[in-house]
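Only one chain is included here, represented as structure tokens and corresponding to the form predicted alone.
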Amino acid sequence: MIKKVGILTAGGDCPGLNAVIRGIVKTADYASVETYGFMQGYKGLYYNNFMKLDPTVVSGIIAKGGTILGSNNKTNIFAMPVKDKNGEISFEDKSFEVVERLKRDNFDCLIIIGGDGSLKSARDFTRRGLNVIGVPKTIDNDVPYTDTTFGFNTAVTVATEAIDRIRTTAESHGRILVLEVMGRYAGWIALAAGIAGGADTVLIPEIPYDFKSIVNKINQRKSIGKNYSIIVVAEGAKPIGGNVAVKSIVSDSPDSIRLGGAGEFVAREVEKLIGQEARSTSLGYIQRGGDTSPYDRILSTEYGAMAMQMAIDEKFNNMVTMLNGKITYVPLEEVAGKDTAIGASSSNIKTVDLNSDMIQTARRVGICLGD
């Protein structure tokens, strides 16, 4: 029986964290087993800064965006930076010495609440011989084995809404407004936030796109006297034969590449080809702040406590998912990328089926996706 669980958030926030790390605590309270959360997440499990958690600590943060253990997107543990006298700067490897503090100081398991790069640690670190259990956020919903991760539901409502309050401004100037949304090197977002916005055309990462064919569905909408169009563009999008927009190279980071600026680009390029205003949005980080969706609170609320139980029935080294409408898991092998090596940047990650029912969806309604 186990007495003692860690928890750690790691890479970026998401709406539904605190929701999860709530199921997590109040199940382990029932079967009285202890939880402690490290903070900002693999640095606070390097440093072994952590706090005592308990239905108190927890008490009202189900709705709560963000995450009351904090989070950190720089800290690999299984490559630290370290300078030598000379000021000389390698990286080593400090896992070994992580896991044989967590095992001196009584640690049954850890639960790692994180992304694609965050499971890839949690699944090496089951390879150091700890016991971890795997709990995927990403509002991109590009975690393979799950049909949904919680957030996604939240960036969608927000990116909805703001396709909604454009409308009014494109419509009233006779504009052409684009909307870049989140979503890395996955369209759900974007996707999901068109269809339920009425967006006109939809660029995703999965479809790279043909300014022909968006400049033809602007056409095609003045013609019947709409003079007016909104783009929802995916960060991730890229034209024809082009590249992704890179916003900046994060050198300290495990993940460098920072995208940003494809919905400017769009912008810029329809602009000169119709010869009309047209104007670019970003959504950055509000898609992932402020209250968690309700969707998202049960949907947390269930995973924080699948993964608890998974813990106490000792199914270590796997990801608690919701796979065909059912919560249950998979091993943390078959989700961290098909890579073997440690700090190996190849992933697996889940892109939109172009056969899938949405993409159908998109189409059957007149959405351009600019192919």
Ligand code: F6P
Contents of the next structure:
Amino acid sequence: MIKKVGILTAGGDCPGLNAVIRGIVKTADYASVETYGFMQGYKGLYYNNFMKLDPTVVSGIIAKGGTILGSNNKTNIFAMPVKDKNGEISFEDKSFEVVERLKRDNFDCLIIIGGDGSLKSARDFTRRGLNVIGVPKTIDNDVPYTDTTFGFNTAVTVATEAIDRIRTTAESHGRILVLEVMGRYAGWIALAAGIAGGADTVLIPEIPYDFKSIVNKINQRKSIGKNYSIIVVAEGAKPIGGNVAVKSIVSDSPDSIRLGGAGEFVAREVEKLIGQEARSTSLGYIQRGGDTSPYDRILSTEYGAMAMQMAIDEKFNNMVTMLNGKITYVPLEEVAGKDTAIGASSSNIKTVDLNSDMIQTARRVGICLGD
Ligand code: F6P
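What would the structure be for the form predicted together with the ligand, given that what you showed me was the form predicted alone?
Full assembly next; the chain just shown is listed first.
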């Protein structure tokens, strides 16, 4: 019987993380398993910075966005920066000593709640002999082998409300309003919110867009007396033959590129082509903040409770998942991409399937996808 489990939340924060932690801790308590939370993701794991968890600590956090453990998306224990006496930085694999310490401290398992990059490291730890359970987390919904990730529903809810609100000024001023949403290199948030918000055009990374197509859609609306348009742009969307819009480079992060500016780029180009006022708004971190949607609270609780049950049943080195609506699990090796080397920051993401129901639906109701 397992007795002691560690938990960490890694990568970008996301609505539902606290509900997952709560699901894990409450399930563990009923099975007399001790739980400890490592602070700030892999950074706390490396520096052995943790807090004891129990039902009183997680009481009342089910709706609370973010994570009581803190997180970060910079630490890669398999490639830790080390400065020598001349100030030269090299990268060292510190995973062996971390695994040894966890075993010495009698941890039976580590539950890692993270996105594609964090789950890749989770898989790497299994290759170092650590018992690991992964939980798929991200507002981007781009983790493979699961119907959906918690956080996605809340982000789409926020983005949809934003579309409803910018429609007001678009109608009042006869403007082209552009909303930039997150999602990294996948267009799930843009596509789902675009359909929910009744957007006229949705631009996603999976379909490099043609401005001619966007202009045609705007003119088609004008021909029926609609002198305004709503365009939703995923932050990773790019024109045919063009590049993604980069906001900044976070040099000490395994995934250093921070996307941003795609929406403003589209607004400026469309205004030039159409000769009509265009304005852009970027939702940014608003999509990750605030309270968690009821759907995500349920999904997160299911994921957390299942993760702890898998640890109790010693079904290690798997990721909790929802497949065809059923809560189950898949091997972390599959999720991370078996062939990716230990320590490599390359990760395996799930992009929008261009034959999916959502894409077909968007086309059937006349949403322009930029092609
Ligand atoms: O992966 C979640 C996410 O919010 C992406 O949609 C976004 O591109 C990225 O994180 C931003 O990262 P950070 O929080 O480091 O700025």
